[in-house]
Amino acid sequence: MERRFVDNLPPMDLMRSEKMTSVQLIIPVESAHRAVSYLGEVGLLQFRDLNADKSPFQRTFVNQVKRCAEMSRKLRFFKDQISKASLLSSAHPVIQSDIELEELERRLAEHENELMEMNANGEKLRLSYNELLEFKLVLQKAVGFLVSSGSHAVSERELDENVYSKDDYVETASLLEQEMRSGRSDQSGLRFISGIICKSKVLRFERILFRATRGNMLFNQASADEEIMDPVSSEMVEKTVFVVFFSGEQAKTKILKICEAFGANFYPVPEDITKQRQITREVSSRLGELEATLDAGMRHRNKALASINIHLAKWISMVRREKAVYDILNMLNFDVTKKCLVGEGWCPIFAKNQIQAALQRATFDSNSQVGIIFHVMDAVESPPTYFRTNKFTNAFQEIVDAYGVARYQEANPSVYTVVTFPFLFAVMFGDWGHGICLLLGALVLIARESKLGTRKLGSFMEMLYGGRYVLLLMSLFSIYCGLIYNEFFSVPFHIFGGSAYKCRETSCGDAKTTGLVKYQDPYPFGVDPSWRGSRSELPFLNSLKMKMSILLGVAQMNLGIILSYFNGRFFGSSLDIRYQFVPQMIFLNSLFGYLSLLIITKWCTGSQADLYHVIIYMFLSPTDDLGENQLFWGQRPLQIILLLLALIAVPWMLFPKPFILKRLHTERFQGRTYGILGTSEMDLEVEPDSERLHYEDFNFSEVFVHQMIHSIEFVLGAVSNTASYLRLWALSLAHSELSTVFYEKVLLLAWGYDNIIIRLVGLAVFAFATAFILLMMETLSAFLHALRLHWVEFQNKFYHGDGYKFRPFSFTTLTEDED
């Protein structure tokens, strides 16, 4: 009768996994690539590598995985080059007709060269109008050097020796020879070098020169009037004019090497006044030529650019696709006859009629004689898991799998998640202003979801926006238990009627630490108001919430070993359920759940029973009289029964499962029966606790071993684990004591100050530590705890997590990794 009722439920979509099943493809070669691409855009196929032995160089289609390679490689140089060029993406692509691949790996390798041809042309046209415009510079400043030391008698300028430093310019630099060439004197006497360097490494540059020379020259210095933007980086540089007065031949040579080392340019600079004009007017000349040609090459460039940033989001895809889909091809085999590709994977079982339409499309698409064949068939090993989640519950499905990914068609906590992981952060946030601004954030997230989806988000916020939805409950739930604590950035209001409580005498006034009488019914919803400030507001805050946290923790566990029962059952194993879900409640039960029957006794009572010395002396001595700590009839001896309860409960988990399996495989072996306890050999292998053991390498004495571990940690934790629901207590009333800090000593002393400065620094001061403190740290806080009890405290007790993920073949998932 249960088992009719339970199997008459509605299937719960993420309570298991999708069922799956594992299929093979047989494609005919004409179909396969077009196959696989419809398979794609179904996404419902995960394939299975049948060429895991083989590098990816000895795969069938591995040079059409290069030049898929070749073309994103290609492409990613277009996208940098638009970026640099500063264009905007195209928000509306034009809509253009299909091309085949082998036409747009021409035309990428037309549009390379040519913006390649470009870049290097433009390159050489800023080099060159870089050394003219250093040259205008150089002649511009090292004037004046040369003028202050031309009363000092120079018997020589070896102006023709200062080396233009670029082949392009080789008939200025002939000019300047013959010009200067004229003014020679003898070889002895004072030399210079005039040139340009950058300004970052002229102090380096000074020193090198006066300890190579012995301090035997002369060094002057200038900053240009102008940056000069560097060809590579297209950064702009500031350049410094230096001019090196110098004696002798070997100081000339140490000279040269130096700013050849240290990358200054120099250039020969006349002493003649009408040359230097000339020069100059030849260089301004060239300089404005160069700059008309520099613009029109630019315009030029980027209108090539813009041309292929129309195009370039379409052929990212196109060609992110083709490689996925020969990758996948690269994962099939051939059949004997090598005309057709054999394929294996998972795929869901509601997604069979969907792939088959997609293959009967590809065949008469590509319009092969031969249809493909699609058949399901057995596996040994263990199918994907796979849950079909929506924006709202992907994130607590993924709080999940980070701790592990669910076993195949277990229990999946993230059913109960999506409600107690919320409401856990909130018992230890619980404060209804800090929940609104929480609640706000989301809000703000939610509505601009839209937006924030198609952008690239930093690490941060792109956390913060997957968690948006659990950002919005966990405020909800925040809001509710700070309704609860009556608490409101720490201040209690009077939200739901006035206080139970009033002052014994009319002197009493406000002061709320002595001297309060109960007048009228208890405050309707939450923690009357009257607590805050009272001699005994802390005392009765640590009860109520120590309490609580251990009713919450019990009632978490047991929902654990409630689903263990539930994983039995599905798997049908029969001997989880009797000799581990059964004494797992005795054992738990019997002791925490009647600490908790207590806890709730004394609270409907109103007694005076120590709950501490009940627990203790239950263990040291469970047949002494109670007396006053007595809170109903018959409780000794239920002590006493729960007690023995208990004790039974270890060795029923730790016995008798070791040696039925130790009994069923030995019967399996002699052939003497099969079937025992309603369970298959499938079922057996498959069992949640059993490791899946087969009966030919069974070793008793590593399940016996298994089984007494996993018996001690629960026994164990079952104490630890309770013990650790009191963080809910401690970040709660933490929560609540910096909240009363900031607000009492921080805004409210400010606020006593008759000045407005002060008040402003006290308000300010307060923002800033709810904002950073409270609104973050406290919160990240929170959330690390919360998901700490539901990692270790609640799915320890049913969850294994071994799992693995579906991960069909989908053209959406593609991503920019995958080029």
Partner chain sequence: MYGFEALTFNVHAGYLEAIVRGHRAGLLTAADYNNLCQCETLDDIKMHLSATEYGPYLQNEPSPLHTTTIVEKCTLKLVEDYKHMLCQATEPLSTFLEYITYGHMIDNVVLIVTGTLHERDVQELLEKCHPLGMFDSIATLAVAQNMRELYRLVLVDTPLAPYFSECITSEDLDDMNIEIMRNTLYKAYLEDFYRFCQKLGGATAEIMSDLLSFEADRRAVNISINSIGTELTRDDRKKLYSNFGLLHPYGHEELAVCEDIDQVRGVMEKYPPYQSIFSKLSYGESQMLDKAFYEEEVKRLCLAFEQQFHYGVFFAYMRLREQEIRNLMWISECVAQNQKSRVHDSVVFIF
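Taking the form predicted alone as the starting point, write out the structure of the form predicted in complex with its partner chain.
Coming up is the bare chain, nothing alongside it.
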């Protein structure tokens, strides 16, 4: 009867992971590439690496992988160049027919050579341009020095030579120059070098010059008016023009060497003014020419880059796909004849036809004589877990997977998490004002889904975006719970009619001390609004929320244990049902199920019984008379029976299972010493998993200890987990108290003043506190607590979570960071 009922339950897609099968592919070499790329488009086959022991460069298709890496390097180079030239990436890539990889490789190489050549030419031009520009700057500035010192010199011509020996070098300098001016053609040995150097190096340059010539030099500098582009980093650099006056041949070689070491360029400046003018003119005209050439070159280069840019996105994705295909091909094995590639992997059973069709298409398209063989085979290891999710259920599945990926085909808690998770969150976050704020946020995220989905978001936004549907449900449930708690930013509203209570007096001054009197039917939905601030508020809400937490907790834990029954049934292990599920059910329900029964009875009958007393004395003296705490007839014998059941349930879940396992083991292997030989050959008729799994060593003490730990954990957990659900009450209380504080102590206090500024400040503080503390931090904490309740209290009843995820080879999952 029961069996038929369970079998007739409608199938749930999410409840069990997809049925997987291990498959083997035998692909002729000529169609291998096409087949794998078609499979990548289907995206439902996970390949197993059959060459795990080989290093990457010993694999078959290493050369192709290398070529792809080389191409993606070139593409990165183009991308870099394009972003340097600050061209916008084209939003609408042109649709063009697929080109072959070889063709692409050729074109990429062409483009790269072209670009390199252009860059080299540009650099050369830029270099000579820089040189001329520097020359021009030096001419401009140095002439200034020479002329000014020249005019100086005329007036100081009479100065004696003995000034020379003075260390004061400003004077010496002018004298030197004077002499140089006067005797520019004679061999007095005074010369100068003019040049240009990076501004950041000037100080050190001057210092070294000073040291090298022992102070026998004069250093003049002026910063250049224009910045010059550094050809290597293509950044603008500030430069300084300098003129060094010195004497002697040795000093000259030294100074030239130092100039070279500092990367300073020196340019000859003629002393004759007419000559200077002439050279300046020449330089300027040549500069103009060069500038025009440079501009033309830049335009040409930009045009070339733009033409690359159109195809870039397509090329990048194409190369990425090719690389992925070759990576997969590298995971395949060559068979003996070297004519076929053998691949193994996992695929969901429903996808078999799809895959077969893709393979046939590949055979047809590549004109192969031999078809691709695709067949199911046995596998020793357990299959991967694959849930088909949509954008709504995905986030909930992620929440469960974050704890552990489900074992193959075990009951998936995310089916229930979809509802229970936002609901438990809302129990802690019950405020319909805050709920509406969350709802608006969630709606914004959902409305802009398509826009946000394509963009790269920050890690925080990414998280919000990923959980947008969780957020939506959480906010809807908090509006619901907020209506029950009757809180709107902690303010109660008379939505569902008038309150059932009124004050004893008209002034209502004693509401806080003596309480209210009831004068009409109870408030129809949720908490009565008049209770806010009255004497009965906290005792009533605490009692309500605490009991509600226990009821919710017991219900969820029962669900967890029931799921373990479904697991046991599904995997055909009656042992787990009889010796684990049944005693667990009995234990939990005889204690906490009974407590829930008492709570509900008390609510329904309005009895004054003290439930603490009932439960405590149920253990301490179960035979005593309950007195006024009796809720219903026959309570005492029921309690005794439940207590006995609970006591029996503990050894029931502890002892039988390991002993039965041991007996089964010995029975199975009696006289099997010879049998093993027979099955060592592949025997396809025997069902694979019943055969292989039981060859494992059976270690009784290990099994027993494991069972003991499990039982102790369950028995203690029944108490501690129930207590853990009280966090629902605690957090909900904290949330409502916190919002009350902000409302009363900030907003109402500020509103009490008749001053617009104080009111505004109060409003601002209230808004800030609501947004950051109540909406962000409280949401986070309630989220985390709901997470814990699911991961620990709910899932430890049935969930193993030791599976591994199905990772199909699919082009859609290839991302940029795989490069």
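Numbering follows the first chain given and starts at 1. All figures in this text were calculated on a predicted structure; none of them were measured in a lab.
Based on a two-rigid-part description between the two forms, is it true that Tyr465 and Glu70 share a part? No; in the rigid-body motion between the two forms, residue assignment puts Glu70 in the other part from Tyr465.
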